[in-house]
Amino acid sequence: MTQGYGVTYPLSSIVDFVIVGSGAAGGVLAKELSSAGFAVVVLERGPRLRPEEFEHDEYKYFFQNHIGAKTPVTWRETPNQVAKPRENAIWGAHIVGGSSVHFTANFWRFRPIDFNERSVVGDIPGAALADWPITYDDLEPYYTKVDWHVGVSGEAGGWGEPRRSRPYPVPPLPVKSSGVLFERAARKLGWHPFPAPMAILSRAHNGRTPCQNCGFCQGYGCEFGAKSSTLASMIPVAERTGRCEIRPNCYVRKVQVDARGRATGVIYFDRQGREQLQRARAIILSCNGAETARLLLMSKSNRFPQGLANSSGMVGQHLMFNGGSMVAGIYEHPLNEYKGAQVTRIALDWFDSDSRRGFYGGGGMDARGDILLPILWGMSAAAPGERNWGADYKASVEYGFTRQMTVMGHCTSLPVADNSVSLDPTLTDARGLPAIRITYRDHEDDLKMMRFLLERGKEIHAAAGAQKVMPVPITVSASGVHLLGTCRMGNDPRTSVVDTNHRAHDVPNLFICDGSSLVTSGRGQPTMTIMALAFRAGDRITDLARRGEV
């Protein structure tokens, strides 16, 4: 799809909505609100790249952080520790389209149990598990909008799939070697694998081209527009309305409020580093679960001394990442997993929490090449405990590159009160703004669920006939990819940050929609749900604005 460029609003204008962030939620909201007739400015911290500017350069993308998140991060496990700087603590993207540009594109829907699990399983000691104030049925029409408007490949009828109102718009991606091995092994073990729903087009759809199987997918932008980022799918539609301006290289530092406590605009650094003010009738924050909380905490004022929208003290709390496990295997014959999309088959037999396991948790598994890029493979070809130098190591690098696949587990992450995003008291970024401080330690049940899936991964490899199996030991999380739960949705202003319309309880014309809105983590792969929430928020905010209630 050819990318056009929309209207340019003068800085002196007051637009209807300023959206901070252009990723999974911000890009969808830009399309929905501009299509509904509103004047929209989207401020994105990163640059805008044209499709032909995406590169297959592993060193540049993975080691020089070309499109990655730039905010410094400190880390500690408990609140009584001093957080220390940690590189690569958050895997995100600062670019127009946000992390939807470089995501792997697994697009699992949440299931009904994800929305009312607290009522079903009860209290989990050490966690703050809560029900959502909405249900799967409330969100189902918007999951379907993601399928058709954003573009998801898949096959309806997967094991345990909840109700869906329409089939997928395009069939599953062609199965890869890893998918064939995974499916055969899982069936041998009595499990129920099925084609993976992926936000990568298997066929032309909505004027976009299908996947070309280049293999530079996870961690990269798609020069063909086949990966369903908001940059490829939503932002061009928004710009064609003539009412949406995407303004890249704009770093927002504060949401401004007036004496009545209403948001009036955002203060940001523009491409030249000059401080600017964009005024708006309403503000939407869609920066991700870490940056949204950071911006709210940086927006404190005499009226909001704890940070904006934070009278409850809930901003930044209940950070969730999703748990995971990895088991690599080497096979007799070449699998050539460096080609194509990462994932083509999944199994969700362990989705529901099962008290017979002795702990809370649920999840699923897939098989993929994962780290099959030359540098990363060279750095990780040795199994844990083996030396990564010498003739044997060189032989394993050469032999294994085409014969490796990884079975990945993805699972629940409980909301824990102490796990949080806050402002580091000492470390700042290049502009003098506070670094992100992560306080995080996995709940013990999350670690047990990861170990449970690790054992299932070993069983898959054994059933598939792997010559060598290399499990990665489970340890407490030292980084996060999915940034969830830090401005949770709820009906009670004392225990949540936004209501069911994504409106901040404390500020009537401030809306928050991204991973921070999630009440539970699901079983991994939350981006589908973040986009569905954004489509729903677009409808709700449009209705409020048309009734003059924003």
Ligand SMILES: Cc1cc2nc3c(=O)[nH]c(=O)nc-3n(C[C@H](O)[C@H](O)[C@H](O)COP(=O)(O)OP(=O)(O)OC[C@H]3O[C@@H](n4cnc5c(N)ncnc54)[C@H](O)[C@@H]3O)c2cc1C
Contents of the next structure:
Amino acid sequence: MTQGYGVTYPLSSIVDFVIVGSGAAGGVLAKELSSAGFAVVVLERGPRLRPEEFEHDEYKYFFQNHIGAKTPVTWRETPNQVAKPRENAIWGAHIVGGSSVHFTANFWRFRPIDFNERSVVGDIPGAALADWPITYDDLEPYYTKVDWHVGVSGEAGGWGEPRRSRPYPVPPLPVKSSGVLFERAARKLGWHPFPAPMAILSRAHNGRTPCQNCGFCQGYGCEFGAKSSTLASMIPVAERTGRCEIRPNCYVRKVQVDARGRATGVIYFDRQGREQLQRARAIILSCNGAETARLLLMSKSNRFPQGLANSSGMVGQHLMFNGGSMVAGIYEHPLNEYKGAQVTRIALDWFDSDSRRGFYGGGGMDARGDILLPILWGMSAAAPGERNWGADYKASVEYGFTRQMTVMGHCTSLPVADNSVSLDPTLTDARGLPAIRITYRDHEDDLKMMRFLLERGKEIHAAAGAQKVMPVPITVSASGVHLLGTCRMGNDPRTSVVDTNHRAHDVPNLFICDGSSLVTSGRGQPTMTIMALAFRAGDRITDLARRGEV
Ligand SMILES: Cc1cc2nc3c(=O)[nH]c(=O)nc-3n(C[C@H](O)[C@H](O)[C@H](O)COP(=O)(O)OP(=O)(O)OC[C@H]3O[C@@H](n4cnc5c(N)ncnc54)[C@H](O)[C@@H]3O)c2cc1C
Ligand code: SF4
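Now show the form predicted in complex with this ligand, given that the preceding structure was the form predicted alone.
Time for the whole complex; same chain goes first.
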């Protein structure tokens, strides 16, 4: 992993683009725009860690939130409740590379239906399902760019796979015990399992090292650079152009606009906590589906009293998380799932919504170790309702650690108008800026889809011969990992925040590209699509800038 080649722009300079956030989308945009010849400054709230600083310290990463999201969050289920502070309500990383650094790296493409499902299934009562203004075919070349430039392992031809213009650059990761059990059981049940596409290199690619099977993967940075974070794959390329500066520890609090309503720069707290202004010809927000909405709402002014880019009132609305289910199982023989990347086999037999199920929803499943870190396993080794102390519990901790596998379901999350990110009226962070207030209750169909997948998870364990099966009961979501939909893309400025170029309808030189741009949630694993959108946005913004239209 090459680091530290960036240019340093004087604070007095006006650069072509300021990108706020260096995560899945911001990292791709930094590479694309600097490679296209533009002067780019990326302001990133978190620090920049060197590969050797990614430690295998479960307590620090999972319990002390070492690289995790830092903004305090309050939560309520409906708009008429008072939101209460909630720890770990939002999962993410504040670090150069964003949440792409520590994510699990499941990398499913969305499929054509994800882009026009409203037209196909019609209105869903209680939801604001909408078609995207772009199609799978518009995005396909950019999915392929993600495969090859960011680095995705997999095997073309999985069940129901849509058209792809190139094969994967590297083969699937070697199958793990969970993959073997899952594949056998799924075939027994008549399903169609296939090798999981993963943003993890199985072989050397673009000068990067393949996976070393360390096992501290989900929730951790990869010290080998085998996980295809933007820190490993994009940011070094951006810096080598000599036109991109990554400025870590810079927390942006406001986008500044002039009397004409054009963005002129961003105000941020630097490493020493001093307020600074970085001016630019255009601004791009890539802070994630919660923080981008927060920053827009914090950027209100006389000209934009409802918050920037928010004349429609849509900023922060339609928050989506992706639903999920989880069934752990214990097997007779050791599986040793604590090694290697999490997932090697998936099945997407339930991808399409099927009215015969009696509700809307689609999804897929995988098998993985999931909770196999010592402390987490200690906290999970007892099934819900069982004693987590005493001799039986100790035996279960010892026996189960090598013999556990979890079957996970991942599914649609409907956009619901009331589900939102807004500014908490009372709670603030250490700098006095408003906390994120989440209003969220899963749509009933989302909960039904999760229960449906929970049953499929039990079936897999039964068909695979598990000795003990431990389903986690489905309840309404109490936290979010995938933060999506809060500045949705659309052609109509009354119902969306950005157009198909990711340009804010209200501000001609403000662009928004990250999880917030998504119109629907897919069936889980949104990051492949977030990166594909960022590659596409890079092309569109470059064209606009070269034509003098920014
Ligand atoms: C534990 C975990 C596992 C996951 N596993 C998967 C998976 O297997 N598959 C999948 O598809 N997705 C997964 N995800 C989700 C995935 O990480 C996100 O969807 C993706 O990273 C979102 O991209 P983004 O560009 O929207 O935001 P991010 O990648 O989160 O980047 C946003 C960046 O903006 C910075 N920022 C925010 N506010 C400011 C500010 N005011 N000033 C300056 N900088 C700011 C943040 O520090 C961050 O670096 C996982 C997430 C987590 C937490
Ligand atoms: S399991 Fe592989 S990809 Fe994941 S952190 Fe370890 S070496 Fe990196």
